[in-house]
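Single chain ahead, written as structure tokens, the form predicted alone.
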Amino acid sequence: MNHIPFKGIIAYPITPFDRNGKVDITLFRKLVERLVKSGSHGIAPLGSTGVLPYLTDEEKEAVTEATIDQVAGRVPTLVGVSNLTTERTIYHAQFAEKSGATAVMIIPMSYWKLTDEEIVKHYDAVASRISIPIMAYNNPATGGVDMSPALLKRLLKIPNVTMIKESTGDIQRMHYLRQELGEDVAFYNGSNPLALAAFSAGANGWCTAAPNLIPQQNLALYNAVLDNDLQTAQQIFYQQSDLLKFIVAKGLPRAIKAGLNLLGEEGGYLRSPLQTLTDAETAELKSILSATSISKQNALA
């Protein structure tokens, strides 16, 4: 088993719906193919961008199978399997493994505030039932639980838990993780506005929905980091920072769908209660996308 199978830009596809509110698997496959062909280093369905909590078990399974079939081994796949209960998380993790996923990602979703002991037992129970790696995902804004660095260190004692995705927006945590955990454990940035800072702190990769809209800029940032070219990395990051802030502020599924449409790509429909961007927000996004494109062209000139 490759304990750390991801590096670089790990792209999150949206889960598109049709007019009748059903998951549009045909369109989903096209969007996944776009991400692979644009150079993404990994594909991660069923995260926040993929509106995981809004899907039925059957829909999650269909998205999982469609992703793995469409990717066809060209890049690794990271499937979100989180659920409120341990039993259902185990179920989806096992389904992902049987379907051929490279790894799974788990965020401790919570209605009641979970204790550290409950979280550790949750991850341990899932890990004991699968053999592929697990990425522990810390995002209190969506999961309702903030896993401290001390807790993350405990989770990493579980053999399958080999990766951490940190989305609190606290760059000091990333420095702590690298300092405390060394090179044996990989951590990934999930906070778009901190992409450059996270790479500087030693992040192995960036989990992001941005490649749906600006894949070349995202990849260029990563390549500049690999080349240790800080000046170029800064320039490339500043070109896309407004867009990164916008898609987070307006909600990833809403913003990515609108952005795809603005780029002439089919973005499908959203599932209620999510609503499309307002006309003013769409106009703002159009302006940002245009400015980002102009900045890219100037950089290449």
Second form
There are 4 protein chains.
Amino acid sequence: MNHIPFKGIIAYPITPFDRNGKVDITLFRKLVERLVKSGSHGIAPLGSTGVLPYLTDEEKEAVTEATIDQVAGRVPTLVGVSNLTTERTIYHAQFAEKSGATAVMIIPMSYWKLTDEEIVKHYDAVASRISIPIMAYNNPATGGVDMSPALLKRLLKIPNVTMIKESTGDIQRMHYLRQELGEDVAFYNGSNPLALAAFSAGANGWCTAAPNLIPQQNLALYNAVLDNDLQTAQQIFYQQSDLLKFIVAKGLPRAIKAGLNLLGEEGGYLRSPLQTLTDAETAELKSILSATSISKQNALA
Amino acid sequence: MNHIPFKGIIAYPITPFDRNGKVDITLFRKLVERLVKSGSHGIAPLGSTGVLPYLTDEEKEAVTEATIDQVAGRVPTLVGVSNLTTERTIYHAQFAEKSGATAVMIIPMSYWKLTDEEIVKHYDAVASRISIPIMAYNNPATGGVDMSPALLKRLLKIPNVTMIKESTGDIQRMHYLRQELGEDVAFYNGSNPLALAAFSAGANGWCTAAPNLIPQQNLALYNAVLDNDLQTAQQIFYQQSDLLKFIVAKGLPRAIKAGLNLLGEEGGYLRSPLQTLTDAETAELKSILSATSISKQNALA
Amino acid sequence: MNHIPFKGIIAYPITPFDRNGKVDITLFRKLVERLVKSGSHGIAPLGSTGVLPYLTDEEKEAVTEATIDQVAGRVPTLVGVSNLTTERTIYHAQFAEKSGATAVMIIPMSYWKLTDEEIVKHYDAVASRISIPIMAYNNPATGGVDMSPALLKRLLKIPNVTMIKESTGDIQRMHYLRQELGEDVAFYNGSNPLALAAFSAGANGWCTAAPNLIPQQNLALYNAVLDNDLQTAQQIFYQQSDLLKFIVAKGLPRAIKAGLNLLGEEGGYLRSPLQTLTDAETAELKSILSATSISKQNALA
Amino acid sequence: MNHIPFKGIIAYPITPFDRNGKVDITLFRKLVERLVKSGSHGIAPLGSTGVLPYLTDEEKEAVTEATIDQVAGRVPTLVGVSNLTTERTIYHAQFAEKSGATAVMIIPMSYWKLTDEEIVKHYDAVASRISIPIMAYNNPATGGVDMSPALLKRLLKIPNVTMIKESTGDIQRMHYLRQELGEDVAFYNGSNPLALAAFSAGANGWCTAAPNLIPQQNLALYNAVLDNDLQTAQQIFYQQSDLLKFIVAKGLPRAIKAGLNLLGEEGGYLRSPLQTLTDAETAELKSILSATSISKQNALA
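Could you switch over to the form predicted together with a further copy of the same chain, since the one displayed so far is the form predicted alone?
Below: every chain and molecule of the assembly, starting with the one above.
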């Protein structure tokens, strides 16, 4: 087992629905294929982008199997298996492992705020039932729990919790992880607008839905960092930062679906209560996408 | 149809589990019976206290039917039917109506932050499919969305959205509702530590899990307000305020289960990741319960 | 010495400036006289309303002396003497005492966040140099430091710190004070929109600039509470709550000056950077004042 | 006039007091000399580090003149002239210009929250009365006002407001400035723990008290950025990040004074209510300073 199977750009597909509100697996496979083809270093279905919490168990299983089959080992896969209860989290983690996932991602979803003790027990219970690595995911804005850096450090003592995805938007959290845990800690940035700051701080990778729309620019940022070329990284980052801000502000599933449509791609339907962007929002996205695309051509020319 | 069927003390039962993690319907009925017998003016299963989001569809249905059968019309029932997707919210709302619920309570649960537009459409879609009244519930701490007073005012224009439950802990929200909507608006307090302030502000009722532990004192507070006796209301409130703070701080399901045990009652098991109170927390609760009980005897003597 | 010399409505005059930016002491005396005549139970110059931090030492001294001379013992006076440094706080507290102030009010103003230890030493140093009572004032929104209830409890152990003014807008802070310190604690509400909730919670008094505009209604609220008549208190509160919200939202010095002008009274000039209300804001205030006044006539008829 | 006279490391001296509470100008000059000698690219007296708001007008003037005389043109000077009132801000800005300051720094200090309009008028009034450039400083934690990026953009339209110092600790504010205002905007980082992220984002300089303690490492970070060497910048940053966090957490004047003492330098006395670090805090600082110093020797060897 590779304990830290991810680096670089880890791409999050949306989960598209058909006209009748069913998950559109055919379209989902197409969207996954686009992400692999465009050079993403990993594929992460059933994240926030993939509206995990809005899906039934059967839908989650179908998406998991479709991903692994479609990716076919070309890059590693990171399957979201978070659930409010420990029992269902174990169930989905085991399903992902059995289906061939490289690793699973778990955010401690909460309705009732969980104590640190409850969170540790939750991860521990899941970790002891699977053999593949776990990425612990901190995102108070969606999950409702903010895991302190100290708690994240505790989680990393569980043998197969080997990776942290940090999405608070506070760069100092990443500094703390690196400072406390040394150069060997594997932390990933999950906050799109922090992409440059996180790579500068030493993040191993960037978990992002942006490659659905601008894969070349996401990869170019990572490559500039690998080349130790800060000036180029900065320039490439500012070319895409408006888009990164927009997709976060509007919600990733809504914004990515709209962006795909603007690029002439199918994006399927959303599941209620999520609604499509307004016309004004779509126009704004069009203008941002087009500016991003022009600056890309100049930059990569 | 009575548009505003609730006033006074609306009691929230916990959902107890058995040793094997199944919902213990027999014990649940017993807990509901205690609440009715002790004088509660309404019974509200499947709230936050009832760990709604941690239950399967089948479990929710069993709890709904058990409540209505056990209460048997002695007081009105308010069934929680909140769900992340609109489709499942409609399903459970229809189930509750068919089963004989007096009204349903809906919090706009969110993973992705919902826009005001999405929230209005969500309530509208549910309201148009049932005939019983809806209590719109605002609780950013558990639901993840904070509905502004202006949005709540908008929701009240949907015909069968007739009641608001406010749990932000900010008394000014209630002032706004009353100020904007006049004396006819039905708003309910869902923040236990605000019980006195909310009744002073004109709240129609208090949605609370406290009657599982101290029903007489909850009722005495309401009665003092009905008697227009502020001094007595104040005195009775301060006798119970430590307990109200404690059960909120520790999480209602955990604290109520522990309190029931301290009172010599069965409270069942919790569902993971929720864990029982620590020994220190239980000792603190014991001491608070006992102080509350003594002051009650003095007050009511 | 009376340790707790205040109860009821403690009125805060603005500090008016003349056309040339000098404090207008003649007008200030007139404004103080209006407050005393209208029935206020105490007069508190050099508060936030009196723009204390914007004044020179000489101006503060002139305002202190004018207040005490004008009030002439008819009601007790509470002089604001807060300063960033301990040395200047002592200076102004001694000046107030020597001039005949009944008590002083002190907020721990901060530029650098103060530790609890620093705050205790600050109050202790001042308290040991004067003999009149001190009201400790907590208002993070203006002072920049939020004193926890536990810290306020500590301050009350300093012999002449005998009163707390709470302006966080969180009613639970007052519950805590009363719960922890018993019925003998003297706490005052400094958050206008919380007037009803604070009196319901047992506040001794209400520190407010509102009597510059609607003294009869402020007094009527207090009298209803004294009469143990919650329903009347609630009714009177809702008649004035729009005004209370407005003057806080716009800043007390700006809103009171505009309100005085609307009532046909002189309000003087503001000191830059503070600017007069915009025309739209003034129109809104006019409409609120007029609605408040009509409901008053009905209520008091 | 050079519109943007600063880049690199802009060092903030503390204002030391003598045993009797007077500003110790002789020691202050010595501390300024150390900062210049150690290679700082600018000297900024009367900042938050220099406890500006705790000083009398005479003290501010003495510190201003001492700085300019001591620096003697070797590097540019940036004098803090912020004041609650517009009139006093103008006075001190004019004094600084007359004394030979290269530029002035202004934070819109607030007691009453200022409107955007009031802030613009404040800067405008000062700017029109001096000819040297102004650095607008945003630091809600000390000044009490949070200027939005949009407001900062507005301020930059005032002719001699040419520089922004951002201290919110949110890297996205800097991204916004650069994105909105292009490569020509001069923005400076005032949040020590963000030093790496800010330089990565394109900050022109770093306004910091750290050179009082670790000047070589502050300069080395800047030089690595100039060399476009991200890996070295990252390594050097992590060597000093514990110290940067510590001095911010404890308050710059208190932490720098303690650090100077630990380095065998005089740091003078603090002005009450500010108190020296506790023994435990001093021991922690000693350990951090010593770890920082060892890693420096390794890094620079």
